[in-house]
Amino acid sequence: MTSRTPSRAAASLAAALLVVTLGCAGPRSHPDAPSAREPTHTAASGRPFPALHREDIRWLERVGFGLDSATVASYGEVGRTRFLRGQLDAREAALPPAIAAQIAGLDVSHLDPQQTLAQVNAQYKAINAMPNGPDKEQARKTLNDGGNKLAYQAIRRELLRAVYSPSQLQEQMVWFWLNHFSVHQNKANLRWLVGDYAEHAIRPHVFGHFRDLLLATLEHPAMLQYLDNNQNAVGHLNENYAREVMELHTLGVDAGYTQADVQQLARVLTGVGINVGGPPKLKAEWQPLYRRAGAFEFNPARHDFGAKRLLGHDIKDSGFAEVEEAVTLIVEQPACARFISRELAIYFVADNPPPQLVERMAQTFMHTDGDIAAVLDTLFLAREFNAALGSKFKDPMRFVVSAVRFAYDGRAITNTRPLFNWLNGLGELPFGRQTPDGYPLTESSWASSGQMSRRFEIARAIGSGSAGLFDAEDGGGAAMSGFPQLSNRLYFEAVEPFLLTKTRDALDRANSPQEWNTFLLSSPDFNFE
């Protein structure tokens, strides 16, 4: 059949098919679908796909950013428990060579934040000294464009990894923690910092101890600048970061702490800031307390050494050790264990996760000193997790990444600008949330009619091959044309046996392969996992 744009009636059919399922409670089961199938096709490696249940496929979709042949084959070989443990133990698994080369070629992959900030600050100083006029405005625009380019490259790197990394759970957790410890690229100089923030504050700690992750974000200049702690000093208290640490990062708004606790934590955090110049001149007694790591600085001359009492505990006046003591105290609170466990359960299980699951996760958190991998192990092997499979609505990031993973099944795209534009249009661009609360995790935030219309257009762009994913990143000509063949082995083994009857009916009405692709990618089956 020849390519053609879906008709308005066809578009309405697919959009309506998706909308009518929104808000339905419980897993979308298929009474007429078999629970397992014998393998009839072979994977790209030559190995046959194993016989998998619908529950297996949905579990695999939820743990990663959607299906591809390699992930399905790997799961079938080792089974659920070993697959999960392998994902939890994964540390920067090798990317496909073409993708690794793209990432290695990005400027953002080779920048030092201290040097970069020093250079940017010097350039801003020089620009501010220029007389007002078009030359000054052009110089400022050129500098900001350079920062915007680096921020885009940071997003490009995260998207490429999300689509192609074999360590799919790691990529999910990088996205989860980037959202939990959210920073906004357009504040101050953050556009030059967000790439390093993701790479060194978030990525190394996603399966480690929560205390280490919290400290890594606390010591990064992106967070300190975003929430103004670089302005927090003795005699000039700034409570912004202290409040968000307690409310958004660790304890939650209803954990029982008081405004006095926020103020005490803010006093603990005085002197924690940024320095890209030379070390300050300090009194002899303060010199042993001075700390510096890259652009991060603890300056005892800016620190409040007075007595402090946080969450009912006295904090010793010991410089940065006060910060470490306060972080440990906060993370050890049962409220922290419950808050983090519930946030994880909302993201992976349900908008209103089962309290008994959250409590078991919290107990694991407390018994393991906040071991994130152990908490995730409790979550993904829980009966409540199984019971919720098929009912979680994908947020925009999961929808976009899973669509590209499924459609191209390991084939390396060369242009991530369409993914950037789709996520921006859907309202969930990485580093794009202005407020520090991060993007919402629940279905109601992403299931409006406008969102559904945009998803249909994205499905059509991918399904028709018109998205430009294989164009040159710099806007050059297309390196490849044509549309993906979604009615392939992966589809017939991992998707087709478990489709809703309404989805099958819609697919049967498609007038071309491109239209069929569009219907599949915009269907309820694809938008829920």
Given for the second form:
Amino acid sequence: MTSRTPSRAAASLAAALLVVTLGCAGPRSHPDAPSAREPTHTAASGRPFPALHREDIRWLERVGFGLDSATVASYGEVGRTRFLRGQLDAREAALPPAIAAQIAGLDVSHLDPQQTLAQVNAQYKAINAMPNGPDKEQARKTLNDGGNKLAYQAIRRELLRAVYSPSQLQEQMVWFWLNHFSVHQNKANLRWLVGDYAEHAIRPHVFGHFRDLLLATLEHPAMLQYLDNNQNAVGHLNENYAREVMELHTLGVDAGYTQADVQQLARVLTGVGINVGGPPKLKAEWQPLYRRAGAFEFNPARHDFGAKRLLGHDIKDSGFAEVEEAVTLIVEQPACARFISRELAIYFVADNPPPQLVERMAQTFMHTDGDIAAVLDTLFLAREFNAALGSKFKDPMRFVVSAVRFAYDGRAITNTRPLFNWLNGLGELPFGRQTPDGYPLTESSWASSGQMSRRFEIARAIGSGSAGLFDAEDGGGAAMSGFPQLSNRLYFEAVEPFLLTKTRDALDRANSPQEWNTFLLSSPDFNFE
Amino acid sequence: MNRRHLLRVGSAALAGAAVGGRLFAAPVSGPRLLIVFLRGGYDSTNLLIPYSSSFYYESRPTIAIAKPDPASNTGALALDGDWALAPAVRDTLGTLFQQRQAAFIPFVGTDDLSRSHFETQDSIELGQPMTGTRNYRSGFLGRLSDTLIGATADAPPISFTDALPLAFEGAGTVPNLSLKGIGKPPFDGRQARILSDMYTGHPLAAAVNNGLELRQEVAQDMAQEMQAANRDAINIKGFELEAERMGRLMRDKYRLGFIDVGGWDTHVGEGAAQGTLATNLSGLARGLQTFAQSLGSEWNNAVVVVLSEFGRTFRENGNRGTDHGHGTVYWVLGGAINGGAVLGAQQQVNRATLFQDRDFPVLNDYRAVLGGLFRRLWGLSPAQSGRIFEQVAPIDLKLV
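Take the protein just shown as the form predicted on its own and give its structure as the form predicted in complex with the partner chain.
Below, the chain from earlier opens the complete complex, with every other chain and molecule after it.
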């Protein structure tokens, strides 16, 4: 047995850390034909990694944002089914103390959205009343800077959890649903709201019942502002949200609903809006129909009462109960089960997921009243999922997060700005999608020539130095310099045995460990999972 | 061997990338086409104002733009007895129109009735008949590019976007690069070769090669731009800066370009003579003017088509905005086009002629309009243009 030398610089480290079998297997169906290989042997020091096959590693890569040592060890201890059930149990996972402390220290973690909105609205009003001039400009800038800071903190919190949370599947699902129910931070007051939206509309429901998730987004001021339903009132119909709910959030554009259905749903949704002040004065008959939860309000005075007919069903004239009835009706459509199942399968399985798998997921969805965890259970234990492993191109979020997870393996970064900048450069920043369709989930959207060259530059930034990840967030001096050691134990146990021949050749041609890192992170092996 | 060929073959070109400087001499003058896609469905009714229609003023009590005043140098600019141009673009598009370098085509669009942004954008980019199943691997610019490869008028394509648009699907690996933020060249030649070798035989091989090569070239171009220390170039930013760079790349190398611009989905508070829509239109028009200037004399060979997925509701909604509609207005710009006219089939603008009592109707199929333009621009045969836009008779507006 011998270990293959990744580079002159890394050779001694490699020899000291481990003994591996040299089974040369390709991760994709590829001319470099894979051969069956023996499980890896345990490492010479530290807690031994269990013997894992290529399929286990690939499965594990896909269920989370790539590998780190803790995930590999945990999987090896409990096996696939128990690991999956543990991941689907959405209890709050323990973050590394340094990361938990960073998150606890963020303003966005202590905000009340209603109060914040009230303050922001009041400040805008005061600024608009100021005479034109430098003072007004300065006041506006101060207010905007505050909003930008909160939006950045919301992104920072999600990125830190994506990199460090042991509940990796939960973090992927938070990303998936945030993208499915996409909102854009630059619209209206959303910069002050996106943190709360992620934390309270999305995160608690990622493994729950789809209907609850949909209703939570429907009632959140971020969504109400983003798709204009806060402006939708009797006599002032605005069909923007009604259309997107059916097209993008539940049924899909080809589900057979009509323009009339869009208008009817828009009528159902009239009066669903935002209020950060006191309750409105209402006629006595309307008072029992008034609803309020935080900044969310259903105001019967703005509601279009009267008969409505949606998707072939009559909706009873009943105020907000109409909305609940319409949501139930929509979610119970087989088209909804299929649309959501297919979106999940595109994200986790393949750009063109096997129809029989999507159908089984949809059946689970329908039999369990839209239980998302049950649908995911069907997905991750399916043989079609195994068959597709290794061939899904990582989108920028998966690429950037998995690279940092792999490079620093649990070590806490202090500055999230570099991740933010990389995702910005690749065009997939959380809360950054202008249109409500969310970012595309397929390879063709992220693997164009311009994307590939930019991705390689980011691979170099991560591989060649600390990239500012250990600086202070405020731009203060570097707490660490140097570059990450990617030729580490995790690499030799979980990556090296399965590398493509061409990737090995490239790594052998590296002139420095930094270059070696860059090539590894740029390789097909690392960019597909 | 031409550049087009190199882009397709890819791997051979990479060796040159490290050497620096231009890899390819600028081809001879030839037609250039830039497609500008306004994503979100811009409110064309407040760009090209049907000012002779009293129904327009009834339908938009708060967002209508006042009738042109012939005695004034500001406000809407009358183009003819029926149409006027928004004040926000008076000094840009208005000037081009008066120089016959701009034309507008109202009542244009698709027969896609979904009123969905995404559905209709896809329809347009694919450019296929609405009947039958969609082939998502074949966009209209992809087919145009393929058609031109065989012809003498070779037309290297480029997309000025972060991701490759659907419109270019099927044309092999088309280079794409957003020109928003470009730094110095990232890799030396040896490193680029190693990266490229890793993907030999891989489905992404061409994308990897093109990406490394184009990145290198543009970085060198930008370095020259900085050295030239053009004072104007320092002052412009945003879309204008992008447009200036696009113009230079299309002057020197590329013949088919695509860029998209967002921010047009004005459901709420879109404004009238001033406001959100006016600001967006004015920035876009200034950018296109910059594009024209940076093409230099090649502006006379260039055609810019500005299009959008649909128009918006003719009436304003309850929030001083407009909702998703149907027919829209396309713009055609170019140094030597037969502009200065509002073209295509038209009809009176009143309540009776609205489509479904809410939108501008579509009287000019966008595929027929673009097909007719492409035929004249490159002298395509009916068989060639029929391959780009199947099952539609091209409309010849004699723009070029």
